[in-house]
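A single chain comes next, written as structure tokens; it is the form predicted on its own.
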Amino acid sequence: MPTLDIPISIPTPSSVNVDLDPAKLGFGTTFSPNWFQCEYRNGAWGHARVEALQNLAMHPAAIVLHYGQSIFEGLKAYRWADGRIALFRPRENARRFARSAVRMAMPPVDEEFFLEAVRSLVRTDAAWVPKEPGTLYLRPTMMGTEPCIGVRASHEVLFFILALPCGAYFKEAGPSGAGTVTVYVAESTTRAAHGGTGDVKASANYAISLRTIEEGKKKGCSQVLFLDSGGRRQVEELGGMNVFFVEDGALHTPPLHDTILPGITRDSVIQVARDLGIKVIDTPINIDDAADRMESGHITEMIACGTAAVVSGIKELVFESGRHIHIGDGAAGPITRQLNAELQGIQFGRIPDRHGWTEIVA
């Protein structure tokens, strides 16, 4: 692995030229001034560095542009009340990134190399980590850059990391994300099929969902719920988030398989729920049965979870067929609020970390 070439100077707060008030920050459009990048050529990683963010220069025949050979991750840096900055479960992101790379025929990044790359960028742009409830969202990415018009894996790749200071992912869910959103149920399109790439973070998985997400937005929905590709109408996941249902005080969630991404937040929610004495049940969930149980009041809460939004409630399902299902009274339920408070309490250092999930960036 290469030695990281980290700049000696680190931006000071005076170098921040945007308002980092979390209430004013959107998600995904503000970038810190630096990025990490490293190229892989001739069977080896090259010069790794953190440097000023700049546009990519890429041959128009780059394999990523024609055949979609690209993966990414998402994790966050959190500013604690005492000023320290922490990462949340970054090793899990490193491991999933390596697994995604192998699936997409790219060289996996060594776990420690991945972690030091993330730490180096966060140290350099530490001034860009907003105060709570804001975060610095980190986007490690890898893509095939070799110019070649031919369906094969690229022999050259670029590994880079962007940093984005951000506020709430769902503005309608409030600053902590513990509010509620409306979700569109896709009934004619799916995001993944068995044997595909549904269980890794391949960029193509998200490209498939874009048209359906736009259709949902036209109906006033913030997210899309996808069902299985086999026509059984089994719940799988949202467009970038996992999903839970609350019934009789227990959490129910679809079991992981090769068409559902093993979300790090999903795993954290399950462990936090068990810490709190909440029963968790992995079970197939038919969307029509679930809708009926919502209408009868047996399912009292529905929860979306992911790195960007953490834990948010779902107040309504809007089916492609036109059916509308309201969940509870439209507000986040008690279990949703409890899980959100517990998980964000750990992430922001307000609650003891029982699992060793947080890592302070020196």
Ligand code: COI
Given for the second form:
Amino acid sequence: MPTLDIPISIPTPSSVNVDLDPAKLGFGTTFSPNWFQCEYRNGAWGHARVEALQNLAMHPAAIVLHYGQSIFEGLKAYRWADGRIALFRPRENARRFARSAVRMAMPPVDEEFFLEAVRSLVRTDAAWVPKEPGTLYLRPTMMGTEPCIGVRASHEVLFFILALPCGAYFKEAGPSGAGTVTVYVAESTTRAAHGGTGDVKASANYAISLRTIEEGKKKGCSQVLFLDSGGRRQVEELGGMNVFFVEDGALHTPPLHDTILPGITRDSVIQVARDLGIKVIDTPINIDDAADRMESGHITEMIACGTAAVVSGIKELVFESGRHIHIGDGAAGPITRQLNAELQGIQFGRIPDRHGWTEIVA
Ligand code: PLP
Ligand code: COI
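Switch from the form predicted on its own, shown above, to the form predicted in complex with 2-OXO-4-methylpentanoic acid (COI) and output its structure.
Next comes the full complex, this chain leading.
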């Protein structure tokens, strides 16, 4: 991948005029005043800049609008108690973004350029990073913008990054994510098939999950658990998070393959668990066996983990076919709480970072 050595123009830092109380922020609708933008045209990236956030102007025939040529990432900036601001494993997001771009036939940006773009935006909008447990969520996005109704890859691409001060992803789990949520088990729809795009962050993966998410919401669920596209009994992942089960004190999670997004939080949870002396087993998990073992009390905890959601407990499964399963006593279990505290301790600079995961940017 060629190194992108283009300068990024940066405006003066912006001051805050909204309430950044993490308890009031929620997730997804409050934006910092600036964004990063860069365009690919005539075979080269250019015009990289952080500037005031504005609406996009796009031809209605832009390829992204018709054929969904779009990818994204999610990472966070954390305000430490001493005022410094850190990113968590941003290079992993840069790598996954490049993999997603290649899978969706777009020109990848190299890791250093991605990281510099993220740092430039965070430094400009540093005042918009809320206090713990709030964070500044960063949303790198790439899409094909060329006007063309023929089905082919776009020759013009837009790469931008949005920044959102945020509190809780799941209101019911609280801003630190340490509460519990109810999950809908999708049995008639899936999100990924072998050879598809399940292991990259293609926007299309999310588009096809929306109807099922809405069905789940009507049944009181805040996430959807998707099963394999073959027999539809093997656990894969949630619509926007990876999943773990706790049985006999060990963590169990489905092994990665091309229908599961390799979550950076998943990988971090595995390493943190091992550091804490918790055994981690990646093994195929049949949802009916797992439900039986929840009812018999062998599986005592179920965990959702991702950048937005952090590490949250799952207290109940509502199957599309009607089965209801309660997990534990309704509160996050001890291993869920321990993993949540350890991971956020590292992210917010309270617990020593043994793995070199955090990067101070401001
Ligand atoms: N799985 C899916 C489908 C996701 O959208 C996400 C969120 O990014 C994850 C898993 C968790 O990934 P990460 O921990 O890298 O945020
Ligand atoms: C993230 O955790 O960053 C995601 O992209 C998942 C989405 C549910 C917000």
